Structure formats: structure tokens, C-alpha cells
Amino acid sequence: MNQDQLVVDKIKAAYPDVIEDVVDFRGERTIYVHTGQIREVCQLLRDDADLQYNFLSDICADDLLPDFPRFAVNYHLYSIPQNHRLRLRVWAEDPEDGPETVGDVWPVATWLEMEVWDLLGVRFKGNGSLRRLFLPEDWQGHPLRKDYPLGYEEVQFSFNWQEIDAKKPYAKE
């Protein structure tokens, strides 16, 4: 039996009804867990003697809009052991009302998950350490979102020069 089909049946042997879906593309496989139980599906997966993913190489989410439900959140899980890669993928309905943190499974947890705070706003129940890694303290809004907006300034060229020029603040004399 291969490490991927490994993974998914100790899963459902574990967790019956946890997993929604498992996707194969170009030789990753994600498995789509149910976000009120991903602490524990993580637990296994990091204890489990024949899997050991013993290292989270990252967290990150997905901004969807106008799909819903609108965030997807990403585990990236790395057993040095097996030398096998995995990607578990939940859904948040709501950023405020997020997965919980496996901050208590994996350390780095906590950073990488104050950073998907940080840039998209989805908050991970039970992190206590959520503030601004990135921006500002005083940042108003979450950047990466696809509803942020972008405040660009238009670039100038010679053909627009003047129109451009004209919006330009310049001191009074």
C-alpha cells in the first residue's frame, strides 16, 4: 500500500466522517478534512508510528471570493521519516469563526498562523497570540484579501503625463 492511500485510510479508520474529499493533482494529494476537527486529524497524523509528519512546513489560505464558502485554509505537512508530503485543506465559512489553532501539535503553528491572520483574516480559535506580524499595528484591513483595496497609483507616461501631473500634490507657494 502506498504512503497516500496509508494516510487516508488511518484517517477514516480514526475519524470516520472527517474527511469531505481527497484530491490528486500532479502528485500531491490533498485531503479535505472537516474544520471542526483538524487539531485531531493533525495529531494523528504527527503521532502515528507508520506516518510520523513530524514537521509543518506551512499554513496558508486561500481567498475565494465570490466562491463560497470564501477562505480555504492549507496545511502542508512533511514526514522526514517517509520523506512524504501531504496537504490537508479547510474551509472557513467565516474568518472570524476559523479552524482551530495546532499550535499545540506543532509550535511554529502559532507564527504561521498569525501570519494568515495577519495578511487575510481568519482568525484560528484557541490562538492566543494573534496581532500584526507583518503590518503595522494600526493597519486598518487584511491585504491579501480579494475585496482590499488596491490604491495604486496610475503610472506615468508621455502620452498621460499632464493628466497624471494634475493629481499630484505640490507644495504652495
Contents of the next structure:
Amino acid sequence: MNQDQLVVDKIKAAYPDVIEDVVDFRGERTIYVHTGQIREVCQLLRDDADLQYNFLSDICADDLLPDFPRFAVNYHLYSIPQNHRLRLRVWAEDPEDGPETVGDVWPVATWLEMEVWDLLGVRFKGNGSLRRLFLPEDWQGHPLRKDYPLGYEEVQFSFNWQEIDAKKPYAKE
Amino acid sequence: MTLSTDPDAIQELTVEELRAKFGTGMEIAGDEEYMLLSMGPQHPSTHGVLRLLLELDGETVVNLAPDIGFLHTGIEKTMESKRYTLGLVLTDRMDYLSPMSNNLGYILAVEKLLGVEATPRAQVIRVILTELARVSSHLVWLGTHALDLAAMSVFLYCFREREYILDIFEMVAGQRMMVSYFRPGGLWRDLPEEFEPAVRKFLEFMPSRIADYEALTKNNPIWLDRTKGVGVVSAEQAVAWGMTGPSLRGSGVNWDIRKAQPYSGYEQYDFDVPLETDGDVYARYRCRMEEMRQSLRIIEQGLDNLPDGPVNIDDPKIVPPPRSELGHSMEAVIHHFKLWTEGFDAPEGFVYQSVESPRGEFACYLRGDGGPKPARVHFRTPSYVNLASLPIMSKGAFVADVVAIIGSIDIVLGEIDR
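Show the form predicted together with the partner chain, please, because up to now only the form predicted alone has appeared in this conversation.
Below is the whole assembly, all chains and molecules, this chain first.
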């Protein structure tokens, strides 16, 4: 039986309403899962004897700024015994109230979720070790968000000289 | 930890705060007095700017936490403002020891998004160069790993052979390290004619050189003492902590992306995946040494079966026209102008493409929004994920063993921090 179809059937059998959408693009299958039940679905996918998604490749988030829900989190799963890849995608309407952590399903998720929080600001419920990983402790904002500027020095003109000068980091008298 | 609201206040952390900060999934042992030691970021054996926070009982590691980010350059953010072709140069700078693998992972993701496939000749050339990069990366690993374990001479021999490979890269791409040779739809240009004799010569002398390295290390009693039974990680732990590459195969899990999900025509090559079962530093060392030999096999098969034909696909919307056509074809001039001013549009959607880099699974998540620039680029870099299992490997080891363990997972900080 086709592994792609088997996954959908298994999830539907255990949690009938959890799948929001199934998309195939360039030979990759993406299953949109209801945000509240991502941990249960992951547990099922890992423990089911026919699926065995024992390897979590990656967690990464998307910022789709003008759209709502604004954030989407991708879970790239791989099954070493079945040699099959799968992507789960959940929406995060409020980044402060993101999906539940899957750290107890795959321990490495704790580490991967840290990166997502640091750079995109999606908070995973139950992950106690979210901290600044790449950026300094006192950094403000999350740089991979679309509304975060790429960073450049503002040009001073005579009409706004004082205003920009006040924001410059060099020492003042 | 709460942040100070006063921006000028210098933050001094107490030991408790540091412990709270670094308690990442690891239990803090008892109430006993332990010493906290900060190792790095300027430590020679951390292979860059990695800082480790060690909690020590005497000389035994009770707890360890990596602190990273000193080399963060915002590559993912920068790439969102670059066109697909221009973003390529940034991938070289992540894993600077094997830029070819990064190029390949990114380019395959772009091609997957576009729905095109490289020509047979380009695919074989890509495989040959990626395998050469694997050998050169493993040579740096062996040299620096041996240097960490106080074996100075191995380093000098390894860099001699690496220099030869970098000369080949320079001949092909015009650059020793930051090659950017693979392009969407093919290659920058075809191979020069000196390429094949140079690689043949390399294939001739390299097996005996690998035997030389092994003569220095494989049965060396000091080497065995420092590596056997150190940093053991079981197969279950390795999979659960997302380890990939030789570090995973050293624990007996037979997973190589080149075999499991072949890309760029790897299914046509006959090679073995070296496997060890001990899961210690020595097993990972054995895996990498054997991998070099297998890479030589792949390179030889690639050279023997190098097909003729074009290296770029026939699509002027993606691949710039050859220089010779610009003089007499108006169409070529238009395509050239459009490509270098606007780039090409990729469809809406997202793809995930992984390749087997020398360190493990290197993957690129790419989301296009229909325009000439990617909406989101994310790299799953093997060093970053392999580093997550450093605490479980180092627990109970000596401080000197931590150095051996870091060397054995072969981290590159440019790739971790991105």
C-alpha cells in the first residue's frame, strides 16, 4: 500500500478531525494538522508499527505576514525503517501561544524549537528551555519575521539630523 | 532569567542563573558543590567559536551545555532579499569545509521548486566534485581531530592532500574554497581539460596516503586509549537526538541519504556505506576513514562514465546564454539582460531537499512566493543538530575526553550559527 495514503488513513482512524488539508507538491506530501493536537499525532506517527517515524529531521517556521494565520510551523519527519519522508504543517495564529512541544516524542525537538523561538518568536507550549540561542540575551525582536528590517544605517538629512542622531549608538557629550 | 530594563547595566550572572539558563533538557545533579567552567569561545579545540559550559565534579563532567551564536551572520534572513542565483554564494560560507555539498543541497532545492532537472553530464560532475569535497572535509577533520589529541604530524600530511583537492577546485571554479560552481539548471561552465588527468593522479596516490594516515592512528596505542569507549552513544539515542552522517553510522544505524533517497544520480554508483556498531569516538573515526575510500570509488566510477553533452539545461529563462551568442543574437542579449536584472520567477510552494554532506543530513527548506526571491530559506545543518547530543555523550567523561568527543562529531561553527 502506498505509504503516503497509509499515513493519512492511520491518522484519520485515530483522530478523525485532526487533518485540515493534504497537499502534494513536487512529490512531497504535506499534511496540515490541527494545531492543538500536533503532539498526539506525532506520538502516533512515531509509535505505530507500520509507520515508525522515528527520526525528526527538522522543525522550521514560516512567516506569511499579510495572511492570517500568520505563522506556520513545519515538522519534517523521516522514517528510517520505512524510508519515507513526511511534512506536518500547523498554523500558529498567536505566536505567543504556539503548538505544543514534541520534545518528549523526539528529544532533539527541544533543541530545534529553540531556534524557531529565537529567530521567529513562535513559542512552543511546554518547552521550558526556550532561550536566545544565536542572538545576544538582551536582543529585541525576532529577525526572521517579515516585519523585521534587514538592517541598515539611516541617512541623516538636515531636516531629521537630530532625530536620527539621538538613535546612533556612539558616545555623546 | 529576567532581563534588566536598564540597558547600561552590565549583566552578571550568578551560578544559579547560569544553571537555570543552561538547563536544557538535562537534570542538574543534586545539591553537591560542583565547579562551573566556561570552555571557549576562544578555545583551540572547539573548532571555531563554540562556548561550552561545563559543570565539573573534580575532573568528571556532570553536566554540559553548548552556547552558540558567536558566528551568527543571518544568512537565512539575507537570502530572503537575494535572488535565487545570488543566494547561492551565501551557502558556501556556512559549511566552509565542504562548500560543494551546501551548493548541491541548495541548488537541488531550487531545481525541485522550479521543476527542472540537470543534464546527465552536470549530474555526474556534481557527484565527482561533491565527493572530492567530502574527502577534503574528512582530511581537515582527521587533521584537527588528531591535533586535539596531540598527534601533530597527521595534521601536516592531511593538509598536504587537501591542498591538492583545493587546487582542483580552483582549476574548475576559479576559487579554492568559496566555489559557487553549481548553478540552477547546471554548472557555471564545463570542466577544463586538465581536470581529468589531475583527478586520475589524485585517485592514484590517495589510497596509499589513506593507508599512511591509518598507520599513524589506527593501531596507535595512545590513539586507542583516547578514543575507544569514549563518548558512547547508542543507536536509539543517536536516532532520537537526530544525529546524522558518520556520527549516526558509528552507532550502527545504516542510513545514508545517498543510498536511501538517491539524488543527482547516486543510484548508479556502486559503493558501500561503512558501518560500525560501538558508537564511540573510535567507531566514528573508522567510519570516516572508510568513507574516504568509498568516495574515491565513486569519483573513479564518475570519471569512467562521464557522459558527453551540455552541462546546462536548454532553458534561457533559467540559464544565461553562452558569451559567444551575445555578439550576434538579439534574443540572447535580451535573455541575458532579463536574467541578470530580474532573475527568474519560481512558483509558489515549498520544498525540502536533503543531501548527505560530510557531516550528515544537510537539507534546505525553500518556499517560493511566485517572485524572483525566495520567501523563506531554512537550512537544516548537520553540525547544529549533531551538537544537541554532545551533552549525553560527554556526561561522565573527563574534560580531556570532551575535546575528543567534539572532534569526533566534526562540527563546523559557520554551519551551526549560520
